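The chain that follows stands alone, in the form predicted alone, written as structure tokens.
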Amino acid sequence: MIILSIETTCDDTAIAIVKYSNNNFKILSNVLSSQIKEHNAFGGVVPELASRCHIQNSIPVLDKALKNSKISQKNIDYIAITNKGGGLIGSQIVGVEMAKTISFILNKNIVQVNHIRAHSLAVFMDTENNRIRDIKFPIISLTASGGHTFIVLIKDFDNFKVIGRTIDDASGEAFDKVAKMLNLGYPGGPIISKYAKKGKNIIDFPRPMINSSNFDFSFSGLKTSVLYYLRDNKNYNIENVCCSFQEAVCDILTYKTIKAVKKYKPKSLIIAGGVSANIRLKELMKERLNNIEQKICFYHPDKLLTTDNALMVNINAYFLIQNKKIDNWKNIKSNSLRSI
């Protein structure tokens, strides 16, 4: 089985072509065109600009992906697209129309993938050994990125229940906004993490909602607290600010996730999304897992699968095809306003 997958939910135009055989796979091509340079001046993604860039980048990325795959287009069995929630509506429409056009030309069915679910299940793809990981259900998944922060209970490949979410900013967005305050550039996560390594956790930034009875998050107050600290401390140490802010975010994310683990008693824990690449987050999650009686397997995706990419869409499509979750191009409409 060969699947061509498209991801355009935010600011990356990505296409991957993967061949599957039992529990093995071969990545025939994986092409991504980033828009970091275009959005860097704004300190975050500008939706209208992102849509225009997708229009410009989509055909060149498709051409390169097909060329790199070294296969005939006729050999492609399915077209996969993120179109079941989670993304910028304009950006997603570009990808959906592209998928429908390819589907019409090749007379192949389309598989619609939820963006947030794609992040969670990306961990099943072991790119080092080209095998699908055997991860046991039920799973608790923390998906933390620039646009989303969710805790999800996953009972099988197509059974997801949101048990916690941010009520305002996403955790990755908070990283971006704090980096902008510090004039560090975009995206903020990797830059803040770099400065945090040299800093000390000595600033007492708040942990909003950490003691709430539910599993929801809030990061706007933390972001505002950093703003006020910078305003009131002109001679601040940038490394200490980054370290203390990062520690606050990781403390909140891990505390709520472990709380969910204790309640739902899953067999596996997954962290996914761009923030899952944060080294401190993974360290703290492991520390807290070791301090609970429950034994649980902990997974995080390979680095190239943490940010938006077409491989995560591809592996999700593979699982959906097993459950016969496929559509004809005539029935596809953009569903970006749904979340998960």
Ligand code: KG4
Given for the second form:
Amino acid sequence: MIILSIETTCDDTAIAIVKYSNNNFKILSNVLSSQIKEHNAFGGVVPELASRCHIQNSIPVLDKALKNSKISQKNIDYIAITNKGGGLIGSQIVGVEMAKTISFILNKNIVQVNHIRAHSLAVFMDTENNRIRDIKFPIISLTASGGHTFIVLIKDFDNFKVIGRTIDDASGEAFDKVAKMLNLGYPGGPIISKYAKKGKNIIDFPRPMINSSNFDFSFSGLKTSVLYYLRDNKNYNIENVCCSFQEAVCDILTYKTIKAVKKYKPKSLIIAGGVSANIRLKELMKERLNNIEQKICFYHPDKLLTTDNALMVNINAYFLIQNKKIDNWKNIKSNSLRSI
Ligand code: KG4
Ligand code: ZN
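Right, and the form predicted together with the named molecule of this protein, after the form predicted alone?
Every component of the complex follows; first up is the chain already shown.
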């Protein structure tokens, strides 16, 4: 089975073509055109600019993906598109329209994928061995990205239950906003973690909602307290600010996730989304997992599968096809609701 997948939810135009046979897969092509340069000057993604860039990039990315795959278009069995789970509506529409057009021309069905679910399921792709990982359900997933932060209980490939979510900013968004305050550019996560490596965790930033009885998060107050710190300490040490801020985010994320692990007793724990690329987050999660009695397997996605990409959409589509969740292009409507 060969799936062509498209991801245009935010600021990446990405297309992948993957061939599956049972638990093995071969990535025939994986092309991604990033808009980081275009948005960098604004310290975050500008929605209208993102839509315009997708219009410009979509066909060249498709052309390259098809050429790199070295297969004939008629061998493609399904078109997968991110059309659920939220995103920038203008960006998403470009991808959905492209998916419908390809589906119409090739006369192949469409698989509609939820962006947030795809982030979590990306971890099933072992790109080193070209195998689908045997990860046991139920799974707790911390899905932390620029647009969302959720703790989800996954009982099956198609059974997701949100047990915690951010009530304001997403954790990746907090990284991006703090980076903007420090004039470090966009995206904030990688650059803050680079500075954090050389810094000390000596500024006592707050951990909002860490002791709340539920599994929800709040990052807006933390971001404001960094703003006030910078205002009141003109000679601040940028490395220490980055390190202390990163520590606060990782502390909150891991604390709440471990609390969910203790309550729901899953067989596996995964972290997903752009923030899951953070080395300190992985380190602290492992450390805290080692300190609890429950023994569960911990997974994080391969590096190329952490931030937005078309491979995660592809593998999610593969699982959905097993459950016969396929559609004709005539039934596809754009859906930008932020839901899982
Ligand atoms: O998954 P993604 O590409 O897009 C969304 O679906 O939102 O995630 C992008 C987010 C950005 O906010 C970026 O700052 C954050 O992931 N990020 C990181 C790291 N790498 C990317 N955050 C913390 N540490 C990182 N190493
Ligand atoms: Zn994403």
